[in-house]
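Heads up, the chain below is alone and in the form predicted on its own; it's given as structure tokens.
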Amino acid sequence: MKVFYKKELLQEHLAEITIRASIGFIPTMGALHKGHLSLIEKANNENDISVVSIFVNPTQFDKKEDLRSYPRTIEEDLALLQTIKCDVVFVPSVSEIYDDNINALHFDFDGLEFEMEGKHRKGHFDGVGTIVKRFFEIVKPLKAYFGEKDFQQLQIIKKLVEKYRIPVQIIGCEIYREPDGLAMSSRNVRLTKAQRKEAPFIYKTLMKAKEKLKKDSIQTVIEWVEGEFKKNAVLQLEYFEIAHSKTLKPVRRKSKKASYRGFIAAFAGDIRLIDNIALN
């Protein structure tokens, strides 16, 4: 496993091998867990070379305190990557990526950026688009792998590649969950014991909502979810949305022709957790 901190050295290395090898790219913000490892394993199965980036991107955080508190575990991350097949790791500094201009570009994602997360995290997807586009330009992968836990982000990155004609195939990967159903996330390490015990409530509520939707209206299910969270003393619901899988627009009436998902964002103290599932 080779570790690079400078983009020029990384590009020199990749230029030597990509003439005869395909690259699978897994961008991360570190604090790695088994969900990240599942992405790397998939990339290994489909490509000759796997490249993992570890970079906490400042331009996608709408709150400075969230950026400051985001877990940074680089030594543990590199040790974990040593336990599996990982060919290249890119660990740039903020100045290496942004020079002296730590600002996001502005993107038009055909409205995807204004739904759900976009309503609650101002400028978030401009920051995501900026860093992903930059990494694609540096690494030049054949395929890139993203988990479906951030489903809206996945759809936006697909739109980024489409609109900017970036020659990379985006691969969405199933959410990797703990045995109790909690979606794996780097933020989970910050949960207290009481919060961690209660956190699977999010996934359990999504699963119950999926069952209720078989016989109840969308509005009835939304009101039921909101009511369930009001009874929970540990988790505070930020939003629950039933949206079209492709457009991410809210669904108001059920249709057998449409594909939609349930999305939840909730707080455990100051820790923000998100999850989603396919509803039909």
Second form
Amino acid sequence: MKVFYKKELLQEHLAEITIRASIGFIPTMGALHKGHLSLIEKANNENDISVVSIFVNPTQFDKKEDLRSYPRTIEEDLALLQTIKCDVVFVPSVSEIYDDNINALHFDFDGLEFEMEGKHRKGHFDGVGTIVKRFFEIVKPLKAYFGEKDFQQLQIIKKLVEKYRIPVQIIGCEIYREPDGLAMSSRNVRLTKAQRKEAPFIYKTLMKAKEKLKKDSIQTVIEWVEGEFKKNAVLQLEYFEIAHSKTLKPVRRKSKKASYRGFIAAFAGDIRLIDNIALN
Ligand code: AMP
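Okay, that is the form predicted on its own; can I get the form predicted in complex with ligand AMP now?
Next comes the full complex, and the chain you just saw is listed first.
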């Protein structure tokens, strides 16, 4: 496994490789878990070499405190990556990526950026677009892997490569869950014992909502989910939305033709958790 800290050295190394090999790229913010590993394994199956980046991107955090408290476990991450096939790890510093201009570019993602996460995390997707575009320019992968855990992000990255004609295939990967259903997340390590015990409630509620939707209207199900969270003393609901899988616009009425998903963002104390499932 090769570890790079400087983009020029990474690019030199990759240029030699790309002549004869396909690169699968997996961008992460570290604090790696089995969800990340599942993306890397998929990349390994579909490419000659896999490149993982570990970079906590400052421009996608709307709150300074959230950026400060984001878990950083680089030693453990590199050790975990040694346990699987991972050819290249890129661990740049903030100045390596941004020089002294730590600002996001501005993107038009045809409205995808204004739904759900976009409403609650101002500028988040400008930060995501900036870093992912930058990494694509540096790594030049054939394929890049993103989790459905961040479903809106996945759709936005698809839009990014379409709009900027970036020659990379975006591969969506299923959500990897704990045995009790909680979606794996780097933030889970910050949960207290009581919060961790309660956190699978998010997935369980999504599953029940899916079941209810078979007979109830969209509005009834939304009200039911909101009511369930009001009764929960540990988790505070930020939003529950039923949205079209592609446009991410809210669904008002059930339809057999459209494909839609349920999305939840909820807080356990100051820890923000998100999850989503297909509803039809
Ligand atoms: P992050 O380090 O949280 O920025 O995540 C890096 C990539 O891993 C993103 O594409 C995430 O969507 C994906 N990811 C994170 N958690 C999971 C999970 N539980 N299952 C599948 N993919 C995930």
